[in-house]
Structure formats: C-alpha cells, structure tokens
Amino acid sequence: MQVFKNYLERFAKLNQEEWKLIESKVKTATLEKGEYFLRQGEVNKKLGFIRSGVCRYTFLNEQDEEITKYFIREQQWLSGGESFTQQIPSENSIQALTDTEIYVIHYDRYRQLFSEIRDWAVLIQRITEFSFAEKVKNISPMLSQDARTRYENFLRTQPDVVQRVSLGHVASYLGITQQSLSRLRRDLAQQA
C-alpha cells in the first residue's frame, strides 16, 4: 500500500493514526482483463484507485456502440464520477483492458473517513481538483485537433498505454476507425 500512501500524501499529510484508519477501510482487488469495474446502469458502490493495469472508461453512443471517453492507469482513481458522490445510476462504464489490481474503499467505508480523519475533506478535494485538470489536459485538445494530431499527442502524453491496449480501443478513444489508425500508423512509419 506504499504507492497509494504516497499518492495520498502528496495532497495532505496524513499522520500514523489517520493511516491506519485508511488502511483498514481499503482493500486489494484484482480485475481480469474485460471484466468491469463499474457498468452502466449501476449505482457504483466502491471507489477503486489502480495499483498496475490500465481500464477504460466508456460510454455507448446513438448506435449502441461502446466508445472509450478516456484511459485510466497507474495511480489514478477509478470512481464513475457523480454516480459514486451521489449514489446515482452510472451513465459510463468502466472495463479493465489488462490483468489490474485495484485498492477499493467500499462508499460507505470512504463516507466514515469524512467524520474520522479531520483533512479528509480537504484531501478529496484537492485529489478531485488535480484530477478533473488532468483529464482536461488530455481530452481538451482532442476536440480542435485533427487525427494525426491527435494520434501524435496521445503517443506523447501515454505512450505506456498505447502499449497495452488493443488499437480498436486507441482508435475508439482517438474517435477514428481502426483502419484510418493503421492508415496513421503506416504514413508514420514511412516518414520516420
């Protein structure tokens, strides 16, 4: 748990006590590659933080048709957003694409530490902060760039990802075909 302590703690230091608190409410889990962390439909009751492996965040669009939204890796939350704060009916999904172990504070678990550790609040909210700007970072200049550029900044920004993944799910995330991304990846092979 050194790695999630550390994570925390570079938002709040946490005193020996309040570790201990934290410590008992999370536990370890493991995802098998595809299974799903959270599906849409659900209320999500647990709030998931990645230890290794990487997971996708996904939404169905008019076609029914799975689209990823964005990729979630090491040291990063896995949540479902305002169907965990507010106990809601999760409009997303979210699947492992690789073998991923997880730390999981169940939602009422996560609820007893407000009352219990003073800066908790504090703490999930700065957390809060630098994720949301950092999934801003990543999507943002997707929306006015055109595929080449996107595909060029992704393998920038996560080229660990691009890894692991399958294509389709770079393409879906990229919002092209696969086959216009093998297209990409080709006329980038020649130029190099």
Second form
Number of protein chains: 2
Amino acid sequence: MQVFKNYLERFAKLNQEEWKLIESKVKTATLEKGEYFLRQGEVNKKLGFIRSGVCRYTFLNEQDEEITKYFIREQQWLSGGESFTQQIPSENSIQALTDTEIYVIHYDRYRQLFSEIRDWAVLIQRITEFSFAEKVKNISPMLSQDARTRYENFLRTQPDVVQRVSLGHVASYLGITQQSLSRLRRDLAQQA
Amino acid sequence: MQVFKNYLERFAKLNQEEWKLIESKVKTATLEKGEYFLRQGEVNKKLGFIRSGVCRYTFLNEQDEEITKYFIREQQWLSGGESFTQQIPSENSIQALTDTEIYVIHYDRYRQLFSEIRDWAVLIQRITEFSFAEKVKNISPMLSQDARTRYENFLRTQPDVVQRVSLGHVASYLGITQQSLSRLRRDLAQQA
DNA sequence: CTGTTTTTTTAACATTTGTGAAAAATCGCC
DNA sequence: GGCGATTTTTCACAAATGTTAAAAAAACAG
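Return the structure block for the form predicted together with the DNA; the form predicted on its own was the one displayed.
Every component of the complex follows; first up is the chain already shown.
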C-alpha cells in the first residue's frame, strides 16, 4: 500500500495514526478483463484506486453506444463522481480493459473519515480538483484538433495505454471511427 | 447577496454567524466587456462568482489561438482552478464577454474560512465536484458528435448564452470554424 | 449621421472523416 | 494446432468540415 500512501501524501501530510486509520478501511480486490466496476444505473458504493491495470469510464450516447470518456490507469481513481459522493444512480459505467488490481474503500467508511481525520475534507477537495483537472486538460483541447493531432497527443501523453487497450476503445476516446484510426496509423507509419 | 447565499446553502447549511463571516469577506466588482478577470501566466488571487453577465474560460492551442473551453454565466464560478487553490501560474484566461457583475473573495480571506467555518472544507469540496462535473457533462459528449448535434445541444442546454456572445466564440467552443457554424445555422433555418 | 471597424454570411473548392462491406489478421479456447 | 470469434485493415464512395477570399451586415465611435 506504500504507493497509495505516497499518492495521498502528495495532497496532504498524514501522521502515522491517520494513515493506520485509512489503511484499516482499505481492502484489495481484483477486476478481470471485461468486468464492470460500476454499471450505469447503479449507485456507486465503493471508491477504487488502481494498483495495476487499465479501465475505461464510459457513457451512453444518443444512439446507445458505449463511448469511452477516458481511460483510468495506475494511480488513478475509479469513482462514479457524484454517484459516489451523493449516493445516486450513475450515468456512467467503469469497465476493466485488462486484469486490474485495486484498492477499495466503501462509502460508509469513507464517510467516517471526515470526522476521524481532521484534514480529510481538504485532502479530498485537492484530489477531486486534481483528478478533474487532469481529465479536462486531456479532453478539452481535442475538440479543436483534427483526428491526427488528437492521436499524436494521445500517444505522447498516454503511451502506456495504447499498448494495453484495443484500437476500438482508443478510437472511441478520440471521437473517431475505428476505420479512421486504422487509416491514420497507416499514414503515420508510411511517413516514418 | 441573497442569491449567493442560497447558492452556497445548496451545498451545506450555514448558520447566521457563519454567513455573516463569509459576507464580511466578499466584495462586489464589475468587469467590462472584453476585460480579463484572469490572464494566462498570472497567479489567480481571487475567486469570483457571477451575479450577472457571461465570461469565457480559455486556453491557448498549439497555434496560439485563444480557444473557448467553456462559458461561465450567472451563478457560476470564475476560478483558475489549481492556479487559485495552489497559487501557481494559470494556463488559462478568463475574459468577460458582456459587462459582468461579480462577487469576489481574495485568496487570503478564502483560506481563513477553513479555520473559521467548521464545514468550509466540505462545502468547497462539494462545490468543486459539482462545478467540474457540470463542465465535463457538457463538454465530454461533444467529441463523438457531429457539429450539428453539438450546436443543437448547446442551444438546448445554454440557450441564454447564444444570445449574448458572438458567433465566433460559440464556434470556438463547439470546435468548428466560424464559417461552418454560419453555414450550419442557415441549413437549420431553412429546414424550419 | 457617417465613416470605420468588427462580425457574420456566402461561395467554390480542398481535405478530412464517416459509411458500409468485405478481407485479413489476431486472439482465445478446447 | 485448429477453429470460431473478435479485432484490425482495406477500399470505394458519400458526407461533413476546413480554407481562402470576398461581400454584406451590424456594431461602434466621433
């Protein structure tokens, strides 16, 4: 769990007691490739943190296709956002794209920490802000870029993900069809 | 300030004392059309909340064009995100698109509230999450939609904004050229 | 009002991306 | 190792969007 502790301490110092408390509430679990951590319509009862593996966060578009909003990889959170913090049904799903090892904390125990650890709310606020900003920073510029630029930036910023997920999922994330991405790769390869 | 108080109370109850304390730290200010609330490269020293008007949150793309990431309107926050909470230089700018009246709180005073109001951190955490989720929910599906669908959804979800900002800014937000948006409108008008 | 600047529209053409269908390659399982 | 299922590639053509340039319309300042 050292990695998880280090991660948290990037956002706020924790004394030994506090860490013991957190550790006592965290379990480990695994997701098999293809398995869902959260399904659209469910209430998200647990928060996950990836130790190893890649997942995808999805939503259904108007045509009921499951679109990949973003990938979640090592040292990132599996969370349904408001579905977790407000315990309401989720509009999104989270699915493992590889076998995935995670740390898990249940909602009730998460809630307890607000009264048990003085700066817990501050820690959570910083993490929330950081995590959202990370996603927005990746996704937002894509709208004004052509497919090729989007793919090149994806390769640059998330090179590890490309290797581990299928082309179709990448295409979905980039907002283009699988065929277009395939063509794009050919063109890029020919140039080089 | 009643509107501002009501807004905050959607996220956490405030007793009279607490509200007085907040109120005492908040000032009103105005931005003229075209004026910047925050400039890229600056440290964001104050948090704003719009009483009336529309602004835009922007970033510079690879070609050094100022792209509109999203619009900010009544009852939404003017904040440079991590530039404010961590007092670091901002990658983004915020510019008024109409004359805008805002409530303002300085970073130092904002910080004080963490020790002065018991649930301030919780309040801020909820607002952070809500605000980000609001943006992401609008922006994220756009990638997998064609320009026409994006524009129609924009009209539906932010009808008030269309009236108040120039076509070019809308086009920038939608990720298309001004000419394409103009053409799109003509086609839509002809259909009706 | 009038001239100037900014914004919006229009048009012809180039380029990019989508579509539908099929072949090729790869993967997973027995 | 082989076979069915899945994923990736390829292709021809259609549709959407970008580009460049110019005209028209609207907003603004004096």
